[in-house]
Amino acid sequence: MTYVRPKFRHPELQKNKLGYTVDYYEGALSTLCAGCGHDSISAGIIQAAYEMNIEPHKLAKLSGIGCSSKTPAYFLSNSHGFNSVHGRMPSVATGANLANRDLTYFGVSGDGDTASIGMGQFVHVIRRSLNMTYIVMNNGCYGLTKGQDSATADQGSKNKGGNVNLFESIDLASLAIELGATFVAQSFSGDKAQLVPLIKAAMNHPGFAFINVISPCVTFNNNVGSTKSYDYVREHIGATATVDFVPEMQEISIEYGKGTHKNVTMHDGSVIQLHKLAEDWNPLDRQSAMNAVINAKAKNEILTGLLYVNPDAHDLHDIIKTSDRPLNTLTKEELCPGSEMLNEINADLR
């Protein structure tokens, strides 16, 4: 099996304003499970970058650890990339952004990477209003380590082991609004018509832009007790050895109108209810956005769309008044204040 994309493309593929076809924004073939919602999100990122005429060498993609954090290999292969350690992507993004403010920064994380080990970093990257797009591919479980519940797993839900989650879930969208994020959106991996415009808007936002994307896990979204669960099948067949098999499934794709509900059946037969924001929704009202998310959660709904945006946002460089030029372009002479200025600084400290 090869994970290299075939180079042949239709000779009449449409080009964007930079003269690039969409395949220039692709990456390697995905090694995630067939039907994984994360691949739909990667496709959305590719489409958004293509439509926005992003120059790939002027974008940096960063991630942590997890299924979601593997995805930067599957999009924008001509961009800069850094795969950091678990939960530490925001600090790497902060350092890179401070060194070169001229790049577009795109962070990809998961619910485990952000809501558990990376929670402290998530809080502070919002607090500092780093100019970046931060996407969480949220499937409520740790897919790389056999499906344990993550901090975003719904209370009362069952994991692959049949254990019921006793704890309240962390709602990343409402948390981001409360912490002061100036762009907060929520979407579903199968709703490309909604997701692509949200990604484009986030990348245009002058500050911290957060998108929480519900992304089904085809392998661990199955409940113990179901006749289609792996454990049930193993118990009812005779085999010489027990092996794991990940069936090929179709990616879940949906369409529904603004202000309406949509029940979406997951691969395991469970159902989630999405509610798309109405056309007249006011995303400029922060308190209203927080109340709407909380009320939706009480009804077991997942509110999707642009929840909140502050058009007058300032990023970290504005706040700490850094140089207009990227720090990595400044010379030694420009960085050294000189003896007179140094004496003035020291005098102020006495």
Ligand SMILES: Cc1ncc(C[n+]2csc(CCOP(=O)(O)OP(=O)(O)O)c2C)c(N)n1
Given for the second form:
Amino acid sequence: MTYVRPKFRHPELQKNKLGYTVDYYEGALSTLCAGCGHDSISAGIIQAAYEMNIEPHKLAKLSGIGCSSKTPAYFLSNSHGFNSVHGRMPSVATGANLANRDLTYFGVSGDGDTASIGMGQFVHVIRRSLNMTYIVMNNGCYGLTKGQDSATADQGSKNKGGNVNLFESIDLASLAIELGATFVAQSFSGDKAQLVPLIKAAMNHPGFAFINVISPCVTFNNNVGSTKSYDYVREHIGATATVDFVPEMQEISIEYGKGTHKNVTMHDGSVIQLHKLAEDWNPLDRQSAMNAVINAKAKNEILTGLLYVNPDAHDLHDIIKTSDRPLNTLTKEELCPGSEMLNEINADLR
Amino acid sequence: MKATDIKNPEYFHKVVDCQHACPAHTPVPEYIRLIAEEKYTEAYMINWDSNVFPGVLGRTCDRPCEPACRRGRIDGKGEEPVAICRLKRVAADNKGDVKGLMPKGPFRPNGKKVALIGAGPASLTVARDLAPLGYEIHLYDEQKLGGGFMRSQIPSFRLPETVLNEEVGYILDLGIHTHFNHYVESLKETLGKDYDAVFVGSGAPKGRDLDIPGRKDGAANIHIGINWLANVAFEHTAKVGKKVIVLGGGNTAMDCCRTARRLGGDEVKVFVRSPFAEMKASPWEKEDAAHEDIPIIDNHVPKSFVVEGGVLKGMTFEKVTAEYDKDGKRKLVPVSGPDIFIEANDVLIAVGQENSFPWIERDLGIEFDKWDMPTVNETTFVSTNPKVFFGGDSAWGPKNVITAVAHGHQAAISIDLMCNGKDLALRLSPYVNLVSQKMGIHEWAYDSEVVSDKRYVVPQADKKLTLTNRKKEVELGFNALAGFKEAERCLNCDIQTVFTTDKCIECDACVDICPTACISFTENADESDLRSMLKMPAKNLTQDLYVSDTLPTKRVMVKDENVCLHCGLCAERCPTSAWDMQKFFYNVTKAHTGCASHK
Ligand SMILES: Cc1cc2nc3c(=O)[nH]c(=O)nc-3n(C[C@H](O)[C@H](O)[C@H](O)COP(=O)(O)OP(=O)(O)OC[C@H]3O[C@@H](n4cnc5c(N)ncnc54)[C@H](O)[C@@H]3O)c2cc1C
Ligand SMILES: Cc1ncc(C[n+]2csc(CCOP(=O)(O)OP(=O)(O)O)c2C)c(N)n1
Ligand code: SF4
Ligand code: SF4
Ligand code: SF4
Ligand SMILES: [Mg+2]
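Now that we've seen the form predicted on its own, could you pull up the form predicted together with this ligand?
First the chain shown before, then all remaining chains and molecules of the complex.
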């Protein structure tokens, strides 16, 4: 039995600005089922981190429990990682982010991990506007525990055993918009051309960035009648716009038809280039983003792409006015300024 | 692009780079796997069927397979090809009884007689392929033993006589009528002896001379390289002067200088007109010469032999430098300064070889061109006389042993067709087979792991021994363990990735797992566009794109065969077995396995 990834890579791989080829961002060989959508998302994350010239030691991967939450083992081996408790990734991310605001925080969760056991944590991390990327690899089931319906399974969707889901599904993207997330996108594991720029833009976003990625479970939820199967998703997919993420403003080479082109300039001068496909949709307007999602749903369409973005986002550190420097770099003198300072503070509070 | 027709055996044949590059299309990965399994006898027989002289070739082959080997392309950081050639020797050195696996005479005569002129590898191959069919074979050579240049030219320190004798013997034992010490003076006479066909395998036996001042006066110590080597081989020459100049930059020059070192040449120098990098000699031959303390001095054009009092004293050379015009054409331009004198007691001229057919009358219906070369059909090897065939060096000038063997196989097929009154254009299709290697999850019938080992170096005998004994073989060959490890470096390029369009659910798993980014799913386009639209642009135009039928998303799967490691991970990760790893066996049909007389 051999299942070992060869060390050879394509001889013409290009180096990024840091001098790394894409394989530097790889992880261990996946042990997920062959054909799992999660693996494609991992490949998208590797590609995005490579293209974004991420220094691996400046990124932390965080996850809960589930097949999806296992994936951080399969990308960015040279980065920090914390595989936490079921549904508790946001707490760990919050703690880590507060201690060291200089890292890029990359959270991976599943629909079970987020929409069931972790729902409380999810809504609060959005509310607090933690600066992180939060990806849900959404397969409509609990893959790791053998495919039970999850809270994102659509009403009427049939699972592998033939059982029809009777409950209304939770729409994570509209929930995130509703709760004030400043970057909300939706994508499909089978569409890397769209997914990679979305991940790049999300990592670059200065607040909470959420991407709900439909990611078929080949083993338990890829049957006829399931609304999360490869075939169903492909037949019902729609997009708000084609997306490109440009780290620094540059000449736009492609001209689209009038009114369909939209550039969103971010805080740091980077640009999200959108070629709009959906009508009556403005990515800067929460109301119109909500409408677009609801309209699509009414048409049985899965709306993908960037849904909503607020380029002037503020994150938790801004809101609670923490130190500009990571807490873990503060010295004892700074953290314990002495009894004189304590007296001053106490006096202020009198 | 149109979907690839994998039913055409030539498609997958091309993927097996080494086999495709081998003139005789030896099933290389198959024998390498057998070596790894310690099945040396079977590995030897695969070779024997294809290239007739595994022991000889495992030491001396020009190895066109190695520059073609995929392993040399896969990392762009100097990864070297598999030591295909020296692995062949491992099979030959360790084999068990092979005689029992070879055709055994006496064969029922078919009443046809064939004459073979020259007993080199080309003729011997024809003999081997035709004898089992009942042909009465008459083999002529002016030398006292069979083997042709393998015996007279390739020095014993590269090819021990015992190895050559053994493999020539396997053929002669098939009941060949040998006429050694017999120079054929006249083809007309031979044709008059009621032969049904004549095969000319007389090689390119004439060494080029160098007509510069002093050549005649110094004649006693100036030798034509190939004649001198033959004299050494047949023990007419046993000594050479202390200071020797060898002229020429090809493999013959390398054999001359190394032989001279063994016959008393203490200061042997090779002089070449061209720059070192452009010498014709194989890199390994140059390395071996350097290892034996033989300097190779490039950019020196011989001007004259210096003879004093009837005795050769040395040579003068003009120093040149290579200049290239805009088409890359080379010109050797003299560098100012006086000519250089180099002392020498003997000079060996190894500046090329030519064909020569003084024994072929020009009124036999055999057309000769303006270079006095016969007109020979490139597929059938027949000349313009339907009974006369050419092959090996005699057909298109000096090449190598494996090419001579490949010619011999095809000429044998043609002779068999001709003798059976069939059209020579009816070539035999290859034997092909394509079988799934899947045994279970993560379980393949081949060793799919790609090892990272660097190429192993073949150990050599101590220079003190080899330089004092002309017959002492320099290379010791891989031992069984090194042979195994080197065999493991082979990527199994014959284990093909076979794609079934209607099983694919377009999940991208194969795209993501492939370590060398071979697989892409994309819209279809013309080949040149498609090559640039892939995950990694497919820049190596000698390597094909494998294109599927149109998939449900209207895209196609495109695989660039160039740097596929045949690791099987695509097939491992595919949830629907749309990819499968299948062993492709391709073997050139020989006269005795697919003979015209049986059909
Ligand atoms: C110095 C040297 C080293 C070489 N080393 C290698 C090597 O390492 N590897 C490799 O692959 N190739 C090597 N070659 C080339 C290789 O030997 C030849 O390409 C190959 O042997 C050609 O085979 P052949 O069957 O065409 O004829 P040859 O091997 O040339 O045999 C022709 C035979 O025909 C005989 N003959 C010719 N005319 C007549 C006649 N009228 N009557 C009777 N007999 C006749 C000749 O005596 C000779 O024995 C080397 C060549 C030279 C010169
Ligand atoms: C506290 C706790 N409760 C229950 C479980 C069992 N469990 C493991 S994974 C999982 C669901 C995972 O579903 P999801 O997050 O969608 O991940 P997927 O495997 O589908 O990617 C559950 C319920 C657990 N590990 N821990
Ligand atoms: S890796 Fe093996 S099969 Fe592939 S070309 Fe080289 S020797 Fe041949
Ligand atoms: S066998 Fe498959 S996975 Fe391996 S290199 Fe070839 S195409 Fe890629
Ligand atoms: S892994 Fe198999 S099913 Fe998936 S895209 Fe590749 S060939 Fe198609
Ligand atoms: Mg799930």
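Only a predicted model underlies this, so the values are computations on that prediction, with no experimental measurement involved. Between two forms, the rigid core is the largest collection of C-alphas that superpose within 1.5 Å. Residue numbers count along the first chain shown, from 1.
Relative to the superposed core, G19 undergoes a Cα shift smaller than 2 Å between the two forms. Put the two forms on the same core and the Cα of L327 is off by less than 2 Å between the two forms. Once you line up the core between the two forms, the Cα of K160 ends up 2 Å or more from where it was.
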